[in-house]
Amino acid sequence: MMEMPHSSKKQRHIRDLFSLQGRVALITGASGQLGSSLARALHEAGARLILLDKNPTRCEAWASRHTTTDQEILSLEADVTVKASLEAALSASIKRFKTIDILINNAGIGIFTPFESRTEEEFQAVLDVNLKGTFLCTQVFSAPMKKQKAGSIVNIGSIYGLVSADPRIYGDSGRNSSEVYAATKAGIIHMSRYYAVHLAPHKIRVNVISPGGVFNHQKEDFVQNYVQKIPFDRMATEEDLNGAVVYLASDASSYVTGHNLIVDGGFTIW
């Protein structure tokens, strides 16, 4: 049967729409720049965490200062690209917690070299944790998301999903952003809408934020090179996707899958 619209009598208060209280977050590459500060929005939307990384020494010192009673914090080692270190992860995250409500697919590489001289191992490498990744993280953690039938799933792409690299930007940087991140990238942006599609008979929810260039001390002729391009005349910082993560993580946007939330300061305007 058809599931009709309906209202309630007693809407919920907007502060309710986004809070995470009680809800448990997987986050993937939990231990680079993008993934600790996304690890601390949803904790302060109320969160508790699974931080997920193939090198979690971080991961367990950012915890240990950030569990509470009632936000516990769970740091995993785990490889994105390995099923099997995926499903032990899963485990070791429902005996903890039961469940898993919200997934962020955050674990990404990039490689820098011209692609005149990329090897098929640096190309394969970036398809492997990006695509594959993605592909694996959402086929093991959805499972316990389709039994409860909800569950939030959240996938980091980026602007250069959407257009190509400017070279114009990098000069002599050694950033040289490449065509496999690029095709990675716009690959996630699709493989989303897709999950979003399958996956909506078990009311999971699917997004992507594809975000600007984010500052992390680059060298100062890039930088300049690349604000010339954004009508905000800055870079952005992690800060800016913390919004965007905890909109689509939460009741806030619960008519919202397949979508691409474009956090980039304006680069793709024009």
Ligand SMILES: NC(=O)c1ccc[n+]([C@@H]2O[C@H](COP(=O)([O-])OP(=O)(O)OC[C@H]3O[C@@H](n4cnc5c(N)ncnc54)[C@H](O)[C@@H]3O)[C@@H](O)[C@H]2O)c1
Given for the second form:
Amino acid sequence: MMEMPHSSKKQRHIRDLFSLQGRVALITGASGQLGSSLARALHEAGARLILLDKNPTRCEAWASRHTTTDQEILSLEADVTVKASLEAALSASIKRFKTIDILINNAGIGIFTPFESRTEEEFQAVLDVNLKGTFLCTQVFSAPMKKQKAGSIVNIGSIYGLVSADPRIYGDSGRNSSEVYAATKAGIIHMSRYYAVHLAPHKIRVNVISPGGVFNHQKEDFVQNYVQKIPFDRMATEEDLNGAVVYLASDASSYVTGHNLIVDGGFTIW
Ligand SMILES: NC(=O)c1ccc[n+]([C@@H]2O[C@H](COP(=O)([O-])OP(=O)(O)OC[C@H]3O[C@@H](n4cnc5c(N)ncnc54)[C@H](O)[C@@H]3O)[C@@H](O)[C@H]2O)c1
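Got the form predicted alone; could you also share the form predicted together with the ligand?
Below, the chain from earlier opens the complete complex, with every other chain and molecule after it.
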């Protein structure tokens, strides 16, 4: 049945629209460079957290420093490529928090060998974590969202889902971004559109953040080459992504679904 829009008299304060107080957010790859920063942002916006990673040591350390009675943090070891492992994580999450409101599909890997010498196993491993992992996590963790008829899923893509890696940036650094990584990130954008359509009847939104390269003490000549392609004249910091994730996770974006939010300092605009 058609829904009538809310009356404008019921408008909430903008602070409330961005607030994640009372929400439960699960972040995959939460031990990593971006995952740990995205988790911090969601926590600062008020969410209770489930930090999921194959190697959860960093999550556990962070959780023990930041957990409070109002904002509990659960740290879980799970592999996004193994459905049984995710189902166990779901049970543990429901036991602790009763539901999941926000899913950030952030776990991802790359491969940096020249494509001529890439093995089938290396190719498959990237497909498994980036694409199959996003599929399995969406399938498993959207279940409680469906039950409550509310949820927000944010998938972490990359600018390389939109444009090819320029070999001139990488030179002989041995860090060339790969075709399979790019294909998975393009796939994530399109899978997100599919899930956005198919989960809309359950009031679950699905969006993507496509970050540009984030500074992580890469070699100076690489950074110089990279920055030449960025109108903003610098690589991203982890903090540059925090506003985007809180926006897409929160009610501030309640009418936004199937969107790809590019956060790249302008890398892809010319
Ligand atoms: N760092 C960048 O410059 C950049 C740019 C664009 C997009 N991204 C994307 O951001 C996401 C995070 O990247 P990052 O740079 O923080 O990477 P990272 O390597 O620092 O972190 C990735 C995390 O994922 C975990 N992980 C890997 N395989 C897993 C599995 N099978 N199951 C569970 N956890 C697993 C790892 O243990 C690690 O903690 C990735 O999807 C990446 O493609 C990163």
